[in-house]
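Given next, in structure tokens, is a single chain: the form predicted on its own.
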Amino acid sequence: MEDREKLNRLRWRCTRRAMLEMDLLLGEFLETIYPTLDPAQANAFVALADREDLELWPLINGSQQCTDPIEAEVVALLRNVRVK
């Protein structure tokens, strides 16, 4: 699969979620962090944009940690979007 394809299903589920706020964030997230993420960090944010928005929410508002490490550099970075 190209890479562009890919992308563009990434963008996909991130920006048709159940709930407007994990729309707003990971579309956000997207755009302006995702290209800066090592190979590492970007498998962690596709792992974490598969997850359901119940599931990934309780991470990024802190409810819940990680046990990943990568993925919990991830959601650090997460919590730091300012959405416009």
Given for the second form:
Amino acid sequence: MEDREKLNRLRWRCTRRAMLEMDLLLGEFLETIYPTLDPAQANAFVALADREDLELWPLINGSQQCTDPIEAEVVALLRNVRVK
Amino acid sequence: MTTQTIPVRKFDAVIVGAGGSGLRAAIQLSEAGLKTAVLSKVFPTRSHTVAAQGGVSASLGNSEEDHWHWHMYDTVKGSDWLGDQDAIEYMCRMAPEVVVELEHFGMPFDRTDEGKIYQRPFGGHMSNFGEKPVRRACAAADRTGHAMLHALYQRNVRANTQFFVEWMALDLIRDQTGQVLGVIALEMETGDVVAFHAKATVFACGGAGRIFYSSTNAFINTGDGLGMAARAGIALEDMEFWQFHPTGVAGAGVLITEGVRGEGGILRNSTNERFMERYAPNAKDLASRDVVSRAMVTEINEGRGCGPNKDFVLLDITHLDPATIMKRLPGIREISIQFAGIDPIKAPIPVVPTCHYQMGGVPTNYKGQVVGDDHSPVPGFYAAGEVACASVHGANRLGTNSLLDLLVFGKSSGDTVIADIRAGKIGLQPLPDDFADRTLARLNRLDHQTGGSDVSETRLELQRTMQKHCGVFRFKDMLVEGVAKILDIEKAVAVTQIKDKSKVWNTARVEALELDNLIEVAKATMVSAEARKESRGAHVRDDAPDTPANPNGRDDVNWHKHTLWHRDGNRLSYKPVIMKPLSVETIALKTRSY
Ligand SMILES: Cc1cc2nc3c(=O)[nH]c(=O)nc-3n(C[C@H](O)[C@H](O)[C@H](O)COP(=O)(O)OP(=O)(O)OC[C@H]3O[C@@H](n4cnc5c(N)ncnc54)[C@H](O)[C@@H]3O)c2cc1C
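Output the form predicted together with its partner chain next; the form predicted on its own has already been displayed.
Everything in the complex follows now, all chains and molecules, and the chain you saw is the first one.
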């Protein structure tokens, strides 16, 4: 798959989610922070975006902790997203 | 590509939508041995049903005495007597059965000490025909919708339902007699356009809350089912009725629960006034949803809104002890920081009344059959869930009745399909020669458009127009102007242009196609709302106020009827409300007061 296609698929999976909160957060992250990630972080983000909202939300609001250190870095960045 | 070269796949039934209603219908069909396809824009357990936290209602009577007839009374009253009483009786009678069935499918409901399903109180749930609150809501912690979807999905996997994930249905296929023969759909991963030819087509595509600028609905709710139905000549019912929640974060729409005002949160205008004292001297900020929403809009309209555009009010909890906020309202601080950029311990949260639920939709009866103007079924076409209007919610929905609607009418639509196939009423009729022409023309137009309009700008314009002209509190002149504006926006939608013309994962194309559906819903809503010259349920007009002759502004003499909006000619017709239940006496018209 070409890069454009991969990015578009990721865009769809970030902005057509079950909860509005997640559409907003992941959509904003994709546009502003994702392009600045290193490859390991980018992979971790793709894996996070594949999770279900009710698995992801507790990580973002801090009620659950990540076990993987790279995933934790990405979640910390996600927590800092401010939706305009 | 031409209609003659489109690949055709054949099924007994095709279901569009894999939320609660689609998955419930699919279980009936697959378990009956029918070859069933379920199409979804997203993986099934990412459907919007996940967002439902509150619960699902059923008069199980596990904690205290309850009866389906009382539930029926509450639903008729909640609907402001616009709900069809046959469908409401059917839903409330079936509720205990479908909820217990869901339990058997593996739904992890909260339990009482004796191991029964635990039930909690919820607004509008009363015993003995409106006498006192009753515990009727069944929940699985605060993840009821999520747990429900997982239970239904697992059951479908067992039953061999065939899922088509990340596929978007584009249009209905109908023949000259009006029979529905399936859908045309786009596979996002390949860009291929395929016909799903079926004996029965079930719409379970959810709501269209994204027509409003401020909406609690996820981005996926673009009303595709309504757009497809309208383009195929099916009239849409009661589209003027939308439920709003008073406190969505301004701009983002994310819901701030009523609990914040319960804990002492206060609404303030630009002069820092606690304005609810003027509108509801006793209940103040805890007055009912519609009273609070209307007060907020009045403040904004009279120039006392906050911010540079004076278009929101403030929800203030800065006077509460930070320890209380952290303890009792933990999620709210996070939400406010992330979606409003404000720490509510230090500053008030900007909020506006926000669209939450669509009461209208594709007209159906309680068997899940889509019906025409005269209540007669459209052969081969069925619908359930938020896309459908059975009509059980009438002019306003009772909390927790939506998840119930998914289960009851998901199941009944499945059962009716099985019965109709077995009785030979529907079969695999041949596809007309031109069955995909209009869809292909639409795709072709999009690929070749030059000098056209931008999709996201046009969508934003549509959403802002709906919010301003057709929001929670409605004004005659604004509605009239709104109709003209929305018809202008329709012209821009007709010439949308996309830069990316590729086939594989072309999300720009998909978003343009979603906008084609949003505009149909927006027109139906604006035109139906402008025409209905009364206030009823969630449709509240400034020029139809509360008077002794018309309490709450409701005018039963002229307006106790369902609206039908026809895309062709942008025209309205009306049909009577079904007042005769299936087995009990009519619940007679009465003023709605709580
Ligand atoms: C924040 C929130 C909280 C809520 N809480 C409650 C509650 O506590 N209790 C309650 O009863 N109700 C609640 N509701 C309402 C309730 O959740 C919804 O009405 C209900 O879940 C809708 O279910 P559905 O099956 O009709 O559609 P959805 O669950 O929305 O599913 C629609 C499906 O259709 C698919 N689809 C749509 N268009 C297409 C297309 N063109 N092609 C292919 N597939 C398509 C989607 O992919 C999806 O699978 C809440 C709503 C919101 C927004």
